[in-house]
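Have a look below at one chain only, the form predicted on its own, in structure tokens format.
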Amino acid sequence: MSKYIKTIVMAAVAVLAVAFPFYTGAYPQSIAQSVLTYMILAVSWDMLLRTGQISFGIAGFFGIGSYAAVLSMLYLNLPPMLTILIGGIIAGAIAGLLGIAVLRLRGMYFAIVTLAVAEIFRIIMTNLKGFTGGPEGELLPQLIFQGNPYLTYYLMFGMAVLTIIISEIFLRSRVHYALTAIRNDEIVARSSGVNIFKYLVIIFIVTSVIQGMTGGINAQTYGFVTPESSFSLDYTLLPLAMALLGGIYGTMGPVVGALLLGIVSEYLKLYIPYGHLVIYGIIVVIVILYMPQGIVGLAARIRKAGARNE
């Protein structure tokens, strides 16, 4: 996609979801706030996804940043905008500690892990009862902007857009380049200079602080926290499909991604509640097979067919 139609769909989608909650009721705002949720979760995995890693500990990182965000309001009594900011912190801090140990796996050996690592602090956060509460969660006393839903849409549609300018200057910027050559070939980046190691521990940290943000902002919003619902897979298969269906390795394809399946996802949990998760699979096995650049792909390639053929 050329860099004016980017941009002007950016602008446009830009426009459409800041004038969205004054001309929509408060069921569309929650799907639209649920959206941008995937959204954001979308982009960080494919953040990650620039290096060739891939990794299914979305949901993990934005479990921790929910608990965090929701404890530490309720144990130190803290302002709910900064238990966010906390939230994002400590899920930063154990992706930090967590990829010196594992980020010098790859392939499926890395995915697995952060798969066992999701898993384990669901069941920490289970068995931690009195600290916890255990299977039931906790619940907040009150919500941020005391439930106000256009202030919570707002502070999610603002998460959404700082996402989306992080991951814009990677791409921009030299960090884009490092990314593309580890992907490509370890050894030529190793020998072109670039520290691997060094690039694959700050956009794991980085990608966690954003999902750990996310998750904090969300059970802000809807104050509770469960080892079920904030641990859910529904945060890592859903932001993986949507990406895969928009289009990897850039900002546009899983946006793209998530305006698409996240308002059908919504219609799908409401008529297959027990079966939405096959649907999210088969999309995920349809567009490998047979669209593996995505929505954004595909068109790029229609566009210079007939750019050819003029």
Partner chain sequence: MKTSKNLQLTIVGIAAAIGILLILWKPSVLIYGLQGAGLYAAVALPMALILGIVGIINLAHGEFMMLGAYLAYWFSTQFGIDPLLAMIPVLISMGIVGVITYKTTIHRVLGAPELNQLILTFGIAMVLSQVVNLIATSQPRKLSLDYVTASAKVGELSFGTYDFIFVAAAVLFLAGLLFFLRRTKLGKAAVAVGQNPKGARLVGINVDRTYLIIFSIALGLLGIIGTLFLTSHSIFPLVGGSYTMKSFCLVAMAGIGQLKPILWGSLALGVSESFIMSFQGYGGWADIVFFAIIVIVIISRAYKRTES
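Here the structure is a predicted model, which is why all the values come from computation and not from measurement. Residue numbers count along the first chain shown, from 1. Whichever C-alpha set is largest while still superposing within 1.5 Å between the two forms counts as the rigid core. First, how it differs from the form predicted in complex with the partner chain.
Once the rigid core is overlaid between these two forms, Leu298 does not reach a Cα shift of 2 Å, moving by less than that.
With the core superposed, Ala12 shows a C-alpha displacement of at least 2 Å between these two forms.
Pass me the form predicted in complex with the partner chain as well; I've looked at the form predicted on its own already.
For this one, just the chain is written down, with no partner chains and no other molecules.
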């Protein structure tokens, strides 16, 4: 019964999301686009988190993808869709090299390296003035799909659906059970013969490709890159807060969190233009301290408690 309802709800949400651009104006549509962007980043961040490794480098791979997409279009004249793919490939390649180097170590080393990634590439993009336009960044001569908002929305929507599917596949894979075992007790998992390192690297690459491609789509949609906006802290902090609030270690949590916070954030931006990030910081702290299972986890617990009472 409950599975039946779940399917109906999901179908309804999908229909709503597909039909969305047709019955709303330009402003809600741009909000929806940014919600989708953050949703992808939140889900991909959570995918890596499930392995017991935490990344603070979402903005880094997002920015790398943005720059790769814009620069490959400017210098190589490639079609926009291809440049988005290149954004993902370059982000994935960098993640692969870093991952092979660092993923053998305890979580904190990996966390710091990912924190440094965004900084390193922001500095490179700011200083390679001849190639990247320096602090002013680069402008694209024309937007993807000639700036058609329907098509850009569907492009991001497609990316979100793809990310959710990949996330669900990972959740159902044997690798996932091994990784959950690792997260809960690494020594037990290691002595049971699970080769964790290979899976960690693969998942890190996959999530970075997703983040890079999302950056590429975003850059192609808005037609510019600058070091400050492409490597903005928002792209790390918001997805993190969204995933935590919604509930980590699953697909549903980050999706719910992104919908909720993504819409709220638009209003926050209007009322507190400088410093609205403080809200996300507070959410991160409070969720970690008081409800580490997030909204989805809380809802599941309430439902269970309700079932027990009946």
